[in-house]
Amino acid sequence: MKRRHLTALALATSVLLAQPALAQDNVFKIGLILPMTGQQATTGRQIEAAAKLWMAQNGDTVAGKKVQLIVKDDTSLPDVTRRLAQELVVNDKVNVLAGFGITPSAMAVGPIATQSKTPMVVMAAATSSITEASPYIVRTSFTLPQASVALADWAPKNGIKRVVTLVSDYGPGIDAERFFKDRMLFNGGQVPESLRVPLRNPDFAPFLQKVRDLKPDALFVFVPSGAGAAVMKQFLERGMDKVGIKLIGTGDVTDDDQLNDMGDGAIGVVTSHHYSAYHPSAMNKKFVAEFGKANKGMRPNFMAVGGYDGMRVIYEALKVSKGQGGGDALLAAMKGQIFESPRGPMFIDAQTRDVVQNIYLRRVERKEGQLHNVEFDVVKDVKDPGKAR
């Protein structure tokens, strides 16, 4: 009798023992690395506000997993990030990395996804070379080269022969430099100087007075998400647009979320990207509407749809695979996804895990009594254009 009760006690035990990790299988877990403080502040709030909005839109609950969102903030520091994806591996036992808002943090934490096997969607990040840190990596951002080709191919044809390329000295801003160049070149133009700002604590100031003495048709910028507004502010203080020097770049220079603040003086800039807060499918009015509606009127800009184009590929890849066969199972499924974005149609690279999509050609203009960014032209789908070297 003794021995009798002991067993059920045992078998009791057992069961209870079993529940948190049975719970545990049940749930599904997205770590996302994102600078929520720090310089790129803007973008780690902005994919943290994608993320949720697309969890509210479309449940909490795929194929029988409970979807769990867990956001930590690295501050943009490389050796931060790479902690926190150990600890979220190891600790957190997370089936997907996703975030990234910088080259060097994405970078950091490539070796992390190999050896966990786990998928590692990159949001943000933008140096064409990422995806070749690990063959976990996708990524549902853009390149820098598929935004800068595309510009130095409409400059030349528009009056536009001479340009200064003003970078962070960083990965993307080598790559925007280097393919921006290359392609003006190619197309008949001249980049007399190329000049590079520190990526921490940088100061426009000197690099613009030598821009102004320099006498370009125009200055090509590149700048991380969030600094768009400081140079935009300089540009004008120093009379640049007076003396005939145009402002052109990629899309980070007119960063929706800071575009309002930037005034009537970036009315006319044009720069090349993948995604406009205006670009006028029926999904994007539908996507800003419902973002500005959940975050006080907040405008979602370039860094939002990275991140609401993430979670549709982590969510999607755990329908196909039906939660089952681990890292390898979600990376094949994420492979290859062709939809509808708010920003318009893309896909997922087979090959080379990489995002293709449209790039427009856009100029500040005011309408409906704000700033935006109009598109007047486009480029259908667009390759990294640094995967053919």
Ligand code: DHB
Given for the second form:
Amino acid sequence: MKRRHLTALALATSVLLAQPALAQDNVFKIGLILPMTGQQATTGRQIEAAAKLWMAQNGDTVAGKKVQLIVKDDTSLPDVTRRLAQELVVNDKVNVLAGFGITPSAMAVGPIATQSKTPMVVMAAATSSITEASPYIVRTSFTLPQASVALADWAPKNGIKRVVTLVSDYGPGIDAERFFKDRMLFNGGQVPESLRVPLRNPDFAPFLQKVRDLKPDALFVFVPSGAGAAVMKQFLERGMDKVGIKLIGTGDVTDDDQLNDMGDGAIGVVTSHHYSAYHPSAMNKKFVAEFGKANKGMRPNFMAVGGYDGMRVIYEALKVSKGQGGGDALLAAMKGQIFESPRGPMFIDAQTRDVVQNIYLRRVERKEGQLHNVEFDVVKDVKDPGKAR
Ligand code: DHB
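Can you now output the form predicted in complex with ligand DHB? The one shown was the form predicted on its own.
Up next: the whole complex, starting with the chain shown before.
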């Protein structure tokens, strides 16, 4: 009697315990770690909006599982990113880690992804070496070598032979400086000076003064998303354009999040990048329209497209692996994906887990009353040149 009672109790308890476990099994969790406040907040705002748009368009049930997005603000401090990733893996038991606004944040989480065998989709950070920080990293943003080389091929053919570089002094800036400079020299150009500004609270004024004195044909700039407007403002205030110095750079400087407020001084600036909100494809027009509609007219930038495509890669991997086989099966199904993005065609190289995509040359023009990065040339299917070194 006593024994039967115990068995019944055990059964009842196990049923009770099993219920939340069953419910858990039917949930697929994406831990999205982004800078929602602080200097990189626009990156977080753009990626969160894009991820939510993807889910609104594609539903939240995939392979019979309910997709849950857990957004965490790391304020772009890598120690915070690491702690949040740890909590998401251990407490929330997320299936995928995603986001990562800046390189140090992505680097900080690599070991956690490896240890826990959790796929980690880098949607923003763009230093070449990030994908080597863990075999579980897949990238849907871009790399600075990818973007910089195309501009160094374009410049000398277009009368820009002497260029001073000015970059944010950390991973992506150092990549941009090195790959731009090496390619310029290879093409017979000159880079008489390479300047680096701090990532946090940069003051561009003293550097711009130095550039003015050097009088190059152009100034090549890399600053992270959100800092471009400040560079543009100070460049124009110092009358650099008036003394014949052109501004060129990777598309981070004419960031679609800020471009329309930069004023006519930005017109004519040539940049190279993987995404423009003005990219003339049907898919992009729909993306821009629906993104704006869902976000009070906000224009998506290259961060948004990294987030949107990152969600695509996750959804497709879940579909293909049918939610079976854990992190390794998901990762395998992320590798080699090929699809049309609002940026154009892209694929995830199965060997490097990095994005292969078109790099466009663009010039800022006023179109339908708004400032846009208008594409005028393209280098197709560019692999990250950083991987070959
Ligand atoms: C990184 C951040 C950016 O905002 C950007 O535009 C490019 C690269 C980074 O930290 O990797």
